[in-house]
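The chain that follows stands alone, in the form predicted on its own, written as structure tokens.
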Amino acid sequence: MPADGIPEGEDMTVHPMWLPDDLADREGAGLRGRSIAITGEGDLFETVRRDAAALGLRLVDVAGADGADVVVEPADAADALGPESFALTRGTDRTVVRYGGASGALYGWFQLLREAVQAQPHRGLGTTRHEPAHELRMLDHWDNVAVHPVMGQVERGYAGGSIFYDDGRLRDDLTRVERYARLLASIGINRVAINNVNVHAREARLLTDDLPGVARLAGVFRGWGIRTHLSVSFAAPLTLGGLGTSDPLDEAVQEWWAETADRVYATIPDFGGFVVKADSEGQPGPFAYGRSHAEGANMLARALAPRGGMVHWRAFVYNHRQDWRDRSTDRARAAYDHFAPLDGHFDDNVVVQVKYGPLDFQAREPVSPVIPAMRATRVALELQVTQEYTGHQLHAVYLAPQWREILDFRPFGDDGPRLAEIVRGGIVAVSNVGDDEFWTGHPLAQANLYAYGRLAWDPSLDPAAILDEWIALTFGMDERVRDGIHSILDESWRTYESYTAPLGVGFMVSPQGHYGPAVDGYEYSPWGTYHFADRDGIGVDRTVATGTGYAGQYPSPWRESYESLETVPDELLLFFHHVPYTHRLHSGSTVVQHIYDTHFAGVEAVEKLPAVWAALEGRMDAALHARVSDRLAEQRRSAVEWRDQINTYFWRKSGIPDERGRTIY
């Protein structure tokens, strides 16, 4: 970047999210014309000084730091800080930042920004001590190098092209990538996973013919502290090795990989280290051998060890070719089955990557289990920015609220740790930005990617708050927009879940892109999530006692909380069991007048949002303004087609008619 701190060959169209370049003149702030005193030398020191001269501030030399407003020097040993933690001291003249190392200088650095942008009186003088939670806050692009036939060029990615990538090949101008990891370090991002887990022909030649192109990007996201990951596919070294075999304990694969990862190092000396998706929704992996996972993962991981690198191995692993006559299968169990008779066989550089739920990112599930049963291995807490079945990025949904109740989750009961306290290997989450002018398609969608970063970095931060961050840097502090965006997006998550799938059901989306409604769209396929709806009631059966046995997988007192229509919470009630329409809930209400209820309901809260929205045009960008209102006008559309039709679906399905007599058709 250069010493004017805007990258060359920007275009300037591009939102700047979080990160303005008025962000040193907003009220309040005062940073601009301030003298900065920065101790340390290195390639992130080097970044924090750029940053700082860009937005206005004055840099003075270190021998002249007793005079400056803000100094950033070492901490002292007795601090005993990491190396990514930092103090941050507030005076009435001045303020310091005392860091346990480069990294910690960086994320100091952006603390202090938000802070003076916040300008909030009441914080007071004194010093506070901020520490990540997680040692690995991570991101995982679903990139394609190439336009897939069918995933296109980002899977999942509802924010247009890749960032990264351009007509089959990366970009030659990488400047947007210098701003987005700007974007990331602000946030304690510090690992990118750089291309899609499902690993294509074009994609797997990342790891050799294209290495020059992942060191470019390398290079720039080490500028701000972060390292470079690769997705590999188990199958490399037949596809591109020109071996006979992936057998994991073949010594020539072993040779092969070991190889290969000397090379990536040679290229690339901060590597971060391999994802792999294998033996899942049809990637190769160890099972053609009759290998397990862990030798699997194991094999790639010992050639990486010498280096410093880890393997991160997703447990998303199941049958996708189930007869849904068959109802013993039950996709929910699968990464328990599979990866929690290998807790302790992983090696110390493996982390298990489990997501958050055990079927597929959905707006309402419970916990996965395979979390608190493998604690004995290094396991990763995968979420998803990325809206794939929360509204794909044209419906307004904070996820923030999801994310901060499973982290607070407690699998061993209101005297045990947390979720966020047992997840040793740290977080990771699917990236939601793509080469849009907005970068998160739906700019309030920018809020969700802020608040995983600051969530990874402190799991006790309250949703709301983040959300205050988020605004005052974005749009600044007037009082009337960070009202309006609170009434849209606090209550957003629970809104959505209202008006789509019920009390825990899922899957209730069309099977081609996973947007907008079809009850009855995965009822007959074989990816195995089913409602089991018929005249007389809804939901699946996992109790160990009648149904497939998944309760049984929980650590007490969640098992039998789970196992028993008594104790089982109503958000979750179809997730468990089969039940009668006429079922009542612990809230009063029965099943199907309770999916009447917050379908209408949600609608409702959908249909006064653009009015909010309206109020506030004239005072931000006019761009951001008209493209919030056409997602809106969307999300009022979808809500109204998911009501109708789930409604409509269990009105003909049961019998029952609304209580209130509302037009179901």
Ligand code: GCW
The other form holds:
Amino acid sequence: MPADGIPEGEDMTVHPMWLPDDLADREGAGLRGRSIAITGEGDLFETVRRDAAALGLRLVDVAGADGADVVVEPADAADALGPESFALTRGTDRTVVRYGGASGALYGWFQLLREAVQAQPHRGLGTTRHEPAHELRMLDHWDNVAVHPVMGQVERGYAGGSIFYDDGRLRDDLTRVERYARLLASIGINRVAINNVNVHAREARLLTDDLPGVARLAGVFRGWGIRTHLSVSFAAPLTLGGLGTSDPLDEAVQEWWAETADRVYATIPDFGGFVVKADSEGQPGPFAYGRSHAEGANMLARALAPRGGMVHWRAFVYNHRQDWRDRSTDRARAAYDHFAPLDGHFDDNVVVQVKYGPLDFQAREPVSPVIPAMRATRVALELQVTQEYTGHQLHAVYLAPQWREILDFRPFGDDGPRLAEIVRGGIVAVSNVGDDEFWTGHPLAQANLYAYGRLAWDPSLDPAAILDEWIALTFGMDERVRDGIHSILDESWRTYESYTAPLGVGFMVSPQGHYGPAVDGYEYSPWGTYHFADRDGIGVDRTVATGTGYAGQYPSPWRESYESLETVPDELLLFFHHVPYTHRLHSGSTVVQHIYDTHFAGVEAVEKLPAVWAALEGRMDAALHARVSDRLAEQRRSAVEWRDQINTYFWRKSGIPDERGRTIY
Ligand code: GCW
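Given the form predicted on its own above, what does the protein look like in the form predicted together with this ligand?
Now the full complex is given, and it begins with the chain already shown.
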């Protein structure tokens, strides 16, 4: 076996992401050859020992711990550290990780690596305590076993096929999954769902016929402290069980789920649970039987409860057969209308999983009002690492600043808690990896996966500091590389927002694929994502006074803030109000002039990126450098296309020219 511990035979061209083999050798890290003493018995401790040895540290006996350079040992009861927590003490000649439980030892090991690699002057002496803010830190994979005729193998995947499945079945060689599990563990992820929430016929059988394969995957993840979950179809008793119904109140249905859960647990003793997309975009659910979503979720939860499993029940429920002429139906209202009345009715092992915004992972949306409305329910925040609406991993868009804004949102105003403090069901995100050589298509999109894990662990981390960590681990301490990547990524989310849909209106993307502009692409479709632009104005009136009433779903002070043109934040103006093109923003600009200005500025910002990147050639892996160069060229092309389509559209609609006289194509 080669030094990195990866069995021979694997395609070694796979990029190591943020855990390259030479980490311990980095200048300043000084870990190779150092002795490490690890106290603890069990699989996760073996994992840490193997990992340390593979990176070139010298395992020494616990008995000789006094002399070890690195000591990993249990904390005292007085330290009151939870099972995943640890304290890291850095002395002049010794580093000590004191853990609350085995996972704490694992996470402590990776924190040690992170700090070592960032080297001086970032590193200080002393003790830091590390405890996850959320117990559930999950990644959902929208992977299909079989290639879906429309959605491909990974739904909304922009990095090739699935790393789990190939050729209609689970892969035989799970070496890459093992690498992935290690990467996820290093950022604190402890749960994965391994199949698409749209559960097609082939994938439904993961729950039954394919259990041995699922158990193999679960075994790989278990070695890194990660529990495996399955997305299941609510109709499974009908489609797989041969019953005449999947009514949650039917006893035979309940028994079928209980027996199915027992079979799963007999194969996978630490199985995490079910993820369910019900009554949503064509997926089956309890509505067919006149039952509520609490009845549906609780029925599944009771099948899993005896073995410690849980149900992640998605709140993404809305009518996708709307008519744009009907101004009273509002997709943004739907999740709250369905779920808020059920607050307090869900069993303890149900997590209601809510997308961060009321629509669908747009570059800009208000934070979903469902989360503050359901304080008696374990609610999870759902983010999207895969860049469905943020440039398909062809555009460089660092999402951590957006996530930080969401996590920092105070739904009850300045004196109330931040969103991060009220999501008792943890954080979930849709993964962005595939079997691409760089895992994420755009190599810089690796930073999003990294940042997601770090923010799920500690939502108070600074996006720029997270990026520093990621850069140091991935590329080393070359300052030019660090500065170059910062100048490409730091403002990238706002830049993307500036050349795409304006002022929070969302959904000007091409239908189905969701890449590139189509201003009216969804305007007359049944999906309920309208902007209502006409010759006089644009935006959706979601006020209580004259619109759909959506603004009233927020607690004070936001309901008042969003309701009024005086106080609504500029960036969300068109999400809440229909206004004339001449409406003046708080910024002083008119709506139409803002559209022109931001679209010109967005392209100007993107045009600077290729030169920044070109200057880094020779300072990193050549293939990675070339891949990013190609994507920056595409981003530039696409940003110009966005600018021109949006600007032309609004010029034609409004008849108002750009006050600076620039060419509108
Ligand atoms: O917006 C939609 C995506 C679908 C996805 C769905 C969901 C998995 O376009 O591809 O389906 O969200 O979140 O369920």
